[in-house]
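For reference, the chain that follows is the form predicted alone, supplied as structure tokens.
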Amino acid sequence: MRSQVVYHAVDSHTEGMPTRVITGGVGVLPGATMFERRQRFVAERDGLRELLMREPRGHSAMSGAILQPPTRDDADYGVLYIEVSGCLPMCGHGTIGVATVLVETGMVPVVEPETVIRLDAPAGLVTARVAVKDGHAESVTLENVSSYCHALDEVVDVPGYGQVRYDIAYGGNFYAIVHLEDLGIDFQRRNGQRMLDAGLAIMDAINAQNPVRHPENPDINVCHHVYLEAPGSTAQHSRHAMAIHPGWFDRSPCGTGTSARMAQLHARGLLGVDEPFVNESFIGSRFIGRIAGETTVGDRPGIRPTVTGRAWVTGTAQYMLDPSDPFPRGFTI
């Protein structure tokens, strides 16, 4: 058996969405901060992401995280979030998966009833509070980066759909929030491709006509997520399908999307501090969100969100690359 590389991984899923946690084989990535490491990784080693996330080792909705030494003294681990569509500043379901893997594998000292893990992410420091019983990670509450509502009642001209109204908010990534009924599409699994096509068209139009920019980090400046809100959704319980660039749905309720949704609801005066919010995914899995407090993001009013969800370890693996493999960076169809 020949291989140019060996990457060690613990696979998991968070409420249905995979997180392939790379625990060894990568080495220490260059950069003074995790955001700088992310930028260097994208520029210099993106083939590693493609190898691990794309077919034949991954699939069209694959997601993962590369563990790193932290770049700051107040963190336990650094995390680089990778998926088939790119390298994210922050990933909520991925953080829940990482925290679960760290506890389940004993890579952090496990304390009952709660193990606190501080993670150095490209978007900033995040804290994961893992509820532990009999050594098992039962759930994770993520204290996410500060989130804010970027704009309400925006309108964009979308080819094939006309004028589309949306709100846009940040929860670690930017999310456009659209009423699905405005698009004339029923919230049914059989309409998945129609929903996905609409979401992709909307994000393309937003990035072309109304581009976004984070007030504190101008390099976070793209909308690659569209929250398609199902009819009947409220500020207490919202159902949605999350369309993601370049063409797939989040299987989980989406942790950064839950944070952005709470920021939007708070900006509309519909969700207060410490009020529970249930966010339900396209497959029916749920996260519980809460606003821990109010804050500012640059000069914008914002929130400090928490998101609670569950993850399960699904396997361990060593991923290799034979020098004769015709797909050293994987492929997509």
Ligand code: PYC
The other form holds:
Amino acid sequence: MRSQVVYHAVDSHTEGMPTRVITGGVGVLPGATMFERRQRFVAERDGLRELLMREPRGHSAMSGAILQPPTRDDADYGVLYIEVSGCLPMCGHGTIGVATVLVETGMVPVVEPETVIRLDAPAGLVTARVAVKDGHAESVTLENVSSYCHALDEVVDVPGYGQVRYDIAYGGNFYAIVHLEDLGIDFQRRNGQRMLDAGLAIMDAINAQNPVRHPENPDINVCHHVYLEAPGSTAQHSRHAMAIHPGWFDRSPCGTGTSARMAQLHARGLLGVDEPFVNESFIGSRFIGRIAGETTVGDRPGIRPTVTGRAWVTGTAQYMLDPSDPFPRGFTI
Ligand code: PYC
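Give me the form predicted in complex with the ligand now, not the form predicted alone.
So here's everything in the complex, that chain up top.
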């Protein structure tokens, strides 16, 4: 057995969505903040993300997180979020997976009934409150970055779909929120490809015609996800399919998407502080969201979201790269 490198991983899933937590082998990434580390990683070491996320070590909906020493004194770990489509500023299901792994491997001092872990994420400091019983991480409540509604009642011209109405909100990433019934597609598994095609076309049209920009960080400026809201959804319980580039659905209810959706519902006057919000994924798994309070994001009114979900460790692994491997960056089909 030969290898140029060895990456240590603890694999997990959060309500169905994988998080491959890279616990060793990468070294300390250069950069004064996690956002800067993310930018340099994308420019200089993106092949590592591709190796760990794409086939044959990963798959077309793979997601993960690389643990780092924090860049700030008030955090326990730094986290770089990686997935098949790139490096996100923030990832909710990934944070729930990371916190579960940190507790269950003993990589943080474990306190029952609650272990508090502060994570230095590219989008800002987030806190994971892990409910622990007999050493087991029962659930994680993520106190996410401040979120806000960017715009309501926008319209975009989407080739093949005409004029499409959408709202757009930020919860660590930007999310366009679209009524699936406006697209004439039934919320059925068998329509998955039609939903993906529509979601990605809408995303491309928004990024081309009506680009977004975070009021405090101009480098967060892309709509990366489309929340296709199922008919019958309410401000208390919303079902959706989340379309993501290059063409996959989030299997979890999406933590940053849950935060963005709560910001949108709050801006519409439909969800108040401390009211529970159930967000349900395409596979039927659930997160419970709550607005912990109001705040501002730059000069925009915003919310402080929390998201509660569960994760499970699925295995441990060492990922290697033989010098003769013809796919040192993996591949996609
Ligand atoms: O949970 O925030 C999330 C997320 C983003 C992309 C996939 N999951």
